[in-house]
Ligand code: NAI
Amino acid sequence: MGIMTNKTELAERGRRRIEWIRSRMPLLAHARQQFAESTPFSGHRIGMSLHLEPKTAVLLETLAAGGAEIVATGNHGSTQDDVVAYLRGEGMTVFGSRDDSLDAHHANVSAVLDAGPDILLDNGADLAAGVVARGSAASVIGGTEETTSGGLRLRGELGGRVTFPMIVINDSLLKAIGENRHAVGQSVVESFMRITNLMVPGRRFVVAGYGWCGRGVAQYLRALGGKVAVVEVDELKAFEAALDGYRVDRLEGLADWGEVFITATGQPDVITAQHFGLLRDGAVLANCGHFPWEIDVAGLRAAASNVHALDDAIDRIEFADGRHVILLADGRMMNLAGREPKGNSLESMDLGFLLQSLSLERVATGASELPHGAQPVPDDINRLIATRMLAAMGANR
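Kindly supply the structure of this chain on its own, in the form predicted alone.
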């Protein structure tokens, strides 16, 4: 009885949180109404692997209103249990919990694929990779990919083997501006402040990566008084960062200068063993990229003489020479895997998830007209959503 009560209470907590989120996402509300009338997903099963938090729940409600059967799991370390409880109570098949190990997460992804979805809503290309590995691509008509990291996998590791269309949401300039630059920038800085309770003004920050997310993180840190340097391997992006007024250098040149290091590249092995001995005493390491591979956490722990968990999102890593560094959220995406995760702003995710919804609608109704493999969001969808977002903001043009 106690367990049932706890599950009921958990689902009720999720319902209350989602109700607030839903009330502030007018773009998805409009799409939900339209989908209920047109039912573009009728007869389709959508398999999802995406952060399971309140804003994602509103996205799933929108797809379900259009007739979709939902089979879903979250991403490692960012699942919110009250949201899962609520969605299960609404009849959706949802796998995963906050405390899942990486192996358990991989099993959850497999369980989604076992259900035989014909449309994928992917994040990091885990589902697409699973479909390719199983040789079951013929049963999938297409899907969407949320992230830069997933887009890189689709075009690299999985290039030429994805025999169905995958619309990469992160290729949209609309998402890059609205969600990646402004929303990720805001949420990462807010998460750093909330998790550590450290001040930003006057502190020295090193942002690794000057893509849209890195631009946003650097911009919001500087707006709050932080001293910001940028590490960027692409010459054109490094040039842009320099003209934007940031100090630009290699990581080795900034290791002793920086007090906080935030990775935002989407690539593996950004901060590795070659850098650990160069970091100043007390340096803080954090990641906001999708995969927990930008900081070599295993190598960091192996190089340590002692590791102390100071709380659920802060580890003190001590070295034999007397120095220590602080690791946030175990190297996972700090704004969704850290303490009391909030993620990106409601308005930005309303925009981003409308991109998801309309792109999935395009797949469901016209996959045969789309090329195979990774591709950008169709231009007409970008422009329609930009117009709706401007109207929602009360902007005239």
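Because the structure is predicted, anything quoted here is derived from the model rather than measured. Positions refer to the first chain, counted from 1. Between two forms, the rigid core is the largest collection of C-alphas that superpose within 1.5 Å. What changes on going to the form predicted in complex with the named molecule:
Core-superposed comparison between these two forms: the CA of Asp330 exceeds or equals a 2 Å shift. The rigid-core alignment places the CA of Arg250 2 Å or more apart between these two forms. Comparing the forms between these two forms, the C-alpha position of Gly209 differs by 2 angstroms or more, with the core used for superposition.
One more: the block was the form predicted alone; return the form predicted in complex with the named molecule.
Only a single chain is listed, so you will not see partners or other molecules.
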């Protein structure tokens, strides 16, 4: 009885949180209505491996409204149990919980594949790799891949063996503008303030990488009065940063100037042992790139004389020479860290998940017309969503 009540309470908490999120995702609401009429996923089973949180729940509801049977699991460590409880109550098959070990997580991904989905909603190409390893590619008509790293895997180690179309959402220009630049820009600045409670105006920030995410981070820091310098290895992007009015230099030249360093390159070893000795006392180090490898955290800890965990996502790392640096979120994506991380804005995820929904619809209704393997989002889908976003914002062209 007690367990039952807990389950019901958990599902009810999930329902309330999802209600707020759903109410601010108008693009998906529109898609739900259309899908309910056209039922593009009728007779299809969609297997999903993606962060299980309220925004994904709204995506899953949208696909279910179009007739899909859903079999889903989350990413390791980020599953929200109240969301899972709610989705199960809605009749979806969902594996996983927040405290799952890595082995349990792998078992969940296997369980999704055991259910025999014919459409994949993948993240990091785990499901596609599983299908290839099992030799069951013939039963899959196609799918979508959320991340750049999954796209690289599909084109690299799995290249030639993915005998169905996989639309890579992250390759969309619309997503780059709406999410990587503007949503990551906003949420990284919000996360810096939320985690540290420090002031942005007048503070000196160094942003490493002036790609889509780095441009947004630099833009929103400056908008709040931060002084921003950029480190960029690509000469064209470095040139752009200089014309955009930022100080542009190598990390070595900025190590003593910067008070906060934020990496946004997607590459390993951007801030390494060679820089630690140059950083000013109290410098804050943070990362927003996908992998926790841009700051050499192991090297930093090895170089330290003392490490103190000060708060959920704040470590004080002391050196023998008396200086210290502050490491946020252990070098992991800072906008998903700390207390009550919000991640990227609702509107940007509404956009990203409409890209997912319409790409999956394209797979369900026209997979035979798409080439095999990794491919970008069809351009007509990008343009349709841009038009709907403009209309939702009251903008004209």
